[in-house]
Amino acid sequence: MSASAHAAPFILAQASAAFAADPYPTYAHLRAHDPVCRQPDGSLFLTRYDDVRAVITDAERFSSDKRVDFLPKFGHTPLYEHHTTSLVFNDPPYHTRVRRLLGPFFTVQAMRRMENSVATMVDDLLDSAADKRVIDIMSEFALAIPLNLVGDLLGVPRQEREPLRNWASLILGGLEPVRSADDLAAGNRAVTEFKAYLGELIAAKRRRGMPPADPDVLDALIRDHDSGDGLSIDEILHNCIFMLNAGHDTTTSLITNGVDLLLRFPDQKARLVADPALLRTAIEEMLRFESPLQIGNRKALVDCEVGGTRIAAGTFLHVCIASADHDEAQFPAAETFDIGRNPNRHLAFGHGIHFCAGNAVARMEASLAFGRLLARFPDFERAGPTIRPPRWRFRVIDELKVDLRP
C-alpha cells in the first residue's frame, strides 16, 4: 500500500469494507509509524506485539470490565446486559469465580474424552461432503463441528440447534466498531430469544432431574446454583450464551480461514499433505496468520506508559491481536505463511488470566478437521471466491466453496 494511502490518520470507527477484507497493510503501516494510534474519542489503538502482549497480560493495570464503556454504545439493553455479564468482559473476583466453575469442562483430560465423538462427527461430515463433491466449507463442514460439540457440552438437543448460529452471529456482531441501529436491534432480539430458549431448556432439565454422573455444563451450573455455591440464573444464561458463541464462532473461523490459507498457499498445502506431522505447527500458524479474534479491548486503571506513550487512567485501549501476530519484531518473515514455524508465540488465544479456556478443545477440533480432510481429499481446490462480511473485530468467512475431487 502506498504512503499516500495513509495520508489520513487511521480511524477504526471509519474503517472501510476494503480494510475488513485485508487489514494487514494498514496494521504494518501503524506498527512502523503510529503504533499507539490515538482515535478521535481519545481511545488508543495498539498494534505492536510487545505492547499488545503487555496490556492483555497485566490484569492489575488494565481492566476487561466493560460496564462503563459499553453503556454509551448499547444503552440499557439486552446486548449490554449480556456483554457485561459474560466471562470475557469481567475482572476478578467475578471472572475468577465463573472460570473456576467452567474450568473442569475445558481441561486437556476433558478434551481427550471428546475426541472420539468429534472424530466420528468429522468423518460423517466428510461422508456427506463426498457425495456432493462441491461444498461450502464454512456451512457444511467448519460450522457443524464446534456448533455440535458445544451443543453437546450444554445439552442442547440436536434438533434444536439450528437457531444458535444466527443468534451468535447477531450477538457477536454487536461488538464490531461500527454497527447500524438495525444491527443493534437484531442483536438485542437475539439475546432475548437466546435467553428465552435457555430458560426453557433449564426448565426441561429440572423436570428431567439432574444426572447422577457425567452432567453437561448446564446441568452442573444448575446444580451449583441450587446448592447456593454457583451463579445466579441470569449469570448462567449469559455465560452459556457466551460459551456457545465463543466456542463455535471462533473455531468455525479457525477452520474456514485455515482452508482458505491452504488454498492461497498451495506449496504449504502440498507440504502438509506430504508430512502430516506438521499438523500441530500448521494450526498454530493458521491461528497466527488469520487470528479469529482480531481486536480486543482493555481500559487503563492507572496512569501508566505503553510503547513510550503516557496513558491516563480511564483510557480505553483497542489491542490489535491481528497486528501483533504479524509483527516482524516477533515473527521473522511475518507475512510468510509457514506451516513449520517454530517458535510461534502468537496471541490468538490471548494471554494472562483471559487466556482462552477452550483453547485445547479448539486445537483438538482443528486437528481432527484438517487431519481427516487432507487425508481423504488431499487435492481439494477452490470452487468459488472467499466471501467475507464487513467485520473488523472478528476474522470471518461467510462462504468458501471447495471442490473436493477436482
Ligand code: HEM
The other form holds:
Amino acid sequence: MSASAHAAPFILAQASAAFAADPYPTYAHLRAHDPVCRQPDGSLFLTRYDDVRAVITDAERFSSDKRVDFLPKFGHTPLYEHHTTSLVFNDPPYHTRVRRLLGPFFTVQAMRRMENSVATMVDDLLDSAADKRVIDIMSEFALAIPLNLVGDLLGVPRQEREPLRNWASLILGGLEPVRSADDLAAGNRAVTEFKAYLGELIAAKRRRGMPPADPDVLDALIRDHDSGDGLSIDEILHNCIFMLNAGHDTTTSLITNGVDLLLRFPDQKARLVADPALLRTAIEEMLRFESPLQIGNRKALVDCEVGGTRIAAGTFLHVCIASADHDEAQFPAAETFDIGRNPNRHLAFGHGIHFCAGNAVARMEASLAFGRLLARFPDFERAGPTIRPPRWRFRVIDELKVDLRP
Ligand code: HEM
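Show the form predicted together with the ligand, please, the one above being the form predicted alone.
Expanding to the full complex; the earlier chain stays at the top.
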C-alpha cells in the first residue's frame, strides 16, 4: 500500500467502492496512525481491538439507543421506527425485556431441534447443485440455509419466503454510511411492506388459533402480548423483522465469504479437507477474517477516555469490528488466514449485553454447510469472480460461481 493511498483523511461517509472491495489496508493504516479517527461530524471511528472491545463491553457508559442519532438521517420514517424499536439499537430496560422474551428460542436444546432440518436442507441443496455442477454459491446454496431457518423460527410459510431477502437488503442497506435518496425510499417501502406482511401473518395465525405446544417466536410473542405481559404489536413486528434480517443476511455472508476464503487460500482448503476436525476453528477464522458485520456503533453517555483520547458525553462512536479482528496486537500474523488459529477471540458476534443471540445457530448452520459441502465436493473450484456490492457496514457477496467438480 502506498503512503499516498492515505494522504487524504479517512471519511466514512465518503467511502468509495474500492474501499468496499478491500477495506483492510485502510484499517491497518488507521490502527497504526489514527486509531481514534475523528470524522467531520465530530464522531470517532475506532479501529483497535482493545478500544472496540472496551466500548462494546461497557453498556453503562456506551449506549446503543439510536433515537437521537438516527433522526437527522432517517427523519420520522418507517426506517427510523424500525431501527429504533429493534432490541439491538436499544439499552436496558427495553433491551433486557425483549432479549428475555427471545431467550428460550436460542438455548442449546432449541438449537438441537433445528439441526436435523438444517442438515436435510443442506443435503437437498447439494443434491440439486450436483445436477448443475456450476452454481452460484450465494443464491443457490448460502442464502437458502439461513433464510429457511429464520423462516421456520418465525413460522413464515415456505412459499412466502421469497421477498424476505430483498426486504432485508433494503432495510439493512439503509444503515450504510453512503446511501442515496432512492436507497432510503426503497428501505422505507421495504419496512412498510414487511410490516404489512407480518401483520397479515399474525392475523392468519389468530384465525387458525394458537398452537398449544411448540410455538414459534411469533406465536410466543403474540401469546405474551395477549396475556398483557409482552411487547406491543409494533414492538413485536419490528423485532421479528430485525431477527429475520439479522439472522439471514449475516449468516449468508459467513458462508459465501467462507467459500471465497477457501478459494483464495487453497492450502487451507486442502488442510481442511484432509482434517475435517479443523472445521470448528476454520469457521471461527472465517468469522474473524471476513467479519459479516464490519462496523457497529455506540454513543458515549459520559465524559470518558478511549484509546488515550478524551471523549465528551454525547460523542457518536463507530466501532470497527472488521479492523479489530485484524489487529496484530491481538492476533499474531493477523493477515494470515489460518484455519487452525487458537485462541481466536474475534468480535464478529460482538460482546457484552448485545452479544449476538443467534451465534450458536449461525455456527451450527456454517458447520453443517461447510462440513457437508467439503465432504461431498472436496475439489470445488472458482468458476467466476467474487462480486461484491458497494456496502461497507456489512461484508456481502452478491455472486460467486463455483464449479463443484463432482
Ligand atoms: C454469522 C452470522 C451472524 C453474525 C456475524 C452476527 C453478528 C451480530 C453482532 C455483531 C451483533 C451485536 C451488534 C451490536 O452489539 O450492536 C448481533 C446481534 C444480534 N444477532 Fe446476530 N449475527 C449473526 C447471526 C445471527 C442469527 C442467525 C440470528 C438469529 C436467528 C441473530 C440474531 C441476533 C440478535 C437477536 C441480536 C441482537 C442482540 C441484542 O441486542 O441483545 N444473529 N449479531
